[in-house]
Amino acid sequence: MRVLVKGAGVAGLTAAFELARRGAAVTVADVRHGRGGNASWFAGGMLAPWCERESAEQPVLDLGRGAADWWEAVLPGQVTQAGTLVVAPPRDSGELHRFAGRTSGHRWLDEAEIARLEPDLAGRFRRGLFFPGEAHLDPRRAMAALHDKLVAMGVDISFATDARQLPGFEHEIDCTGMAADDGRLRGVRGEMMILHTPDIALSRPVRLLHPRFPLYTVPRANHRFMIGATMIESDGAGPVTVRSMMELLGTACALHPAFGEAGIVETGVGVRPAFSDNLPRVEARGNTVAINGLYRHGFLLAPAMARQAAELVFADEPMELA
């Protein structure tokens, strides 16, 4: 069975893997000239289904709870399973209780327990929430490793390629995100920065709650930290705005003042495709299966969506999964 996967973001590459390991001959085509520049490139890489449940519907938790195990099985060593820490300044303690009340899978920490988990945050927060079942990865390293694994499995991956010029496939998987011909989609703009400082060490993602501008900080290699927060209803892919940069940096300094001396290595914007309910869809139309609407949950939900798509292709039965 020959299958064409359109799009080499996280949805496309995970779908290609699930198809290839079931025995399909897979070609991946992407109009971009390389891996960079898509929404996956600017992702946080948090595999945090319980934290995401605070602002998402139950299917996000149900579909995402196996993501860390999937990524670790496919790419051993890429996943850090150290949980997620959620904190708030004393004046915003109500936000912490609100967050706790909207999700599960956590336990409360006092000031001493926070210090044991993250020594560099000692004395900064009185209470926090710890989600021990969560994990994270570096999206760019994971995408590069998955690309190499697919090539080793015999998958043909072509960049700068118009999929319309590649006929002769029995099935197609459309993973083109905002470029898909689907009027139901809307763009949700997410802005991020990568900071560098040797003065802070974190072992896991830390979410700082704020009633107006919550922040997440994800540790990367070589004393780098990815910070993000914004969810702007826009499909504009222009540079990070001054307002967002000020908010991101100000909130990062509220997490730890040493971020005030950090170097800004990179800023970026990813436009995430979303349906009206912010839930993903896997839909079959004839010989085409579309995966879309992963919103802010790309790395978390892509494995489950890829399995659903592969099952549809091999069942060869037109149906819809949400």
Given for the second form:
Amino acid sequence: MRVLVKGAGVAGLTAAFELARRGAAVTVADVRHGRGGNASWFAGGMLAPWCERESAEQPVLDLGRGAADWWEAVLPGQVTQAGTLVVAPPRDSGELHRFAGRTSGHRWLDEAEIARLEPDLAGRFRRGLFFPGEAHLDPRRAMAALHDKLVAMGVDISFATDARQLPGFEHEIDCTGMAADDGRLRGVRGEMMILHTPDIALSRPVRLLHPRFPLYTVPRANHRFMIGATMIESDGAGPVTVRSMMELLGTACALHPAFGEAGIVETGVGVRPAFSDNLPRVEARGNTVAINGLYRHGFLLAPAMARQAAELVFADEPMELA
Amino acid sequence: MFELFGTPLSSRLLLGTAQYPSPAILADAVKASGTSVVTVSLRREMAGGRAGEKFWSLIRSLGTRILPNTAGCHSVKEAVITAKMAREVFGTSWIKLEVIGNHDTLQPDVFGLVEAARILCEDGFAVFPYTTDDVVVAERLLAAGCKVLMPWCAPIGSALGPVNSTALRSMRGHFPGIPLIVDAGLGRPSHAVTVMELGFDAVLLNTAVAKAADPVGMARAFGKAVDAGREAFGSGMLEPREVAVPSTPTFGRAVFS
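For the form predicted in complex with its partner chain instead of the form predicted alone, what are the coordinates?
Whole complex next, starting from this chain.
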């Protein structure tokens, strides 16, 4: 069976993998000139379904709780299973209680326990929440590794390619995100930054709660920290605004003053594709299956969406897992 | 019937549209609350011109009146520009005017507010000024052309409820004929009942509903609270007294001591 996957973001590559492992001959086509520039490129890479459940509905937890195991099984070594730490400045401690009350999968930490988990945060926060079942990965490294793995499996991945000029496929998977022709989609703009400082070491994503300027930071290799991300009801992909940058940097310094001396290695803006309920959809129409609306949960929900899409494609075919 | 600028409104609850888990939940909350006016911020959603169009069209499809706001504006100029843009985007001259004086507490800059209100009223806007509970500032706003006042009852998003009932009572007493809408600081339905019992004409809130565990249920609760408070105000409440007054005659005692 020949299947065309349109879009080489996280939805497209995970779908390509689930199809290829079931024996399909898969071609991935993306109009972009290479990896990068899509929403996946700017992602945080947190596999944090319990934290997300604070504001997301139950399906995000149900679909996302297997994500860390999926990524670890497919790309051994890419996933760090160290949980998530959630803290709040003393005057916003009410936010911690609100957060704890909205979700599960956590336990309360006192100051000493926070210091044991993250020594660099010692003395900075009196209480926190620890989500031990959560994990994180570096989206760009994971996407590169998945790309290489797919190529090794015989998947053809072409960039700068207009998929309309590729005929002869029995099925199509539309993973084009905001570029999809779907009037129900809206964009939710997210601005992020990558900071570099050898003065701070963190072992896991840390979320700092604040009623207006919540922030998460995800540690990356080589003393880098991804910080993000704003949530703005806009499909504008223009450069990060001064206001957003000040908010992100101000909150980063509240997390740890040493971020004040960090270098700003990169700023980025991605537009998340979302449906009005902020939940993802896998939908079949004719011989096309569309995966879309992953919103702020690309790496968390793509594995489950990819499996659903592959099962739809193979619904009438005998299935053999490779 | 409750009216604002000649428009009859079936509900005395005005609802903000920010911070909901999703636009779908926002739409359900609006419906459950029974509100007939929603407020929407332009400032945050306009990165790149009209890029927020999709969200704005969701707001338009709610079927309520739209009260655009200038949330996040820190100067007269910014607020006036945002108001003009809102008029164009939503086709309404209604504007909830916010000029923020303190970035941290989001306390209104009442001096800039009066100035911006004067400019916008002269330009034909129906201005809903977000102000403090200060009566003198309120008088200046009316002199600047405002026909409605929106005092806070506590800082935005604080959920403290009415922290100074004396000031709110005094405001109500000073401006018997002016629609007064309590804006900001309400945390729970009982707060809304309290200010409605004081005789305020309506309440405007956002965070208390949007950040609730179940925004739709909380929206419904606030809708009922606002109705309850208003009806109580109009029905003549008993004044509290320090001794018990049995509602049925007391038997078996010849003399009350």
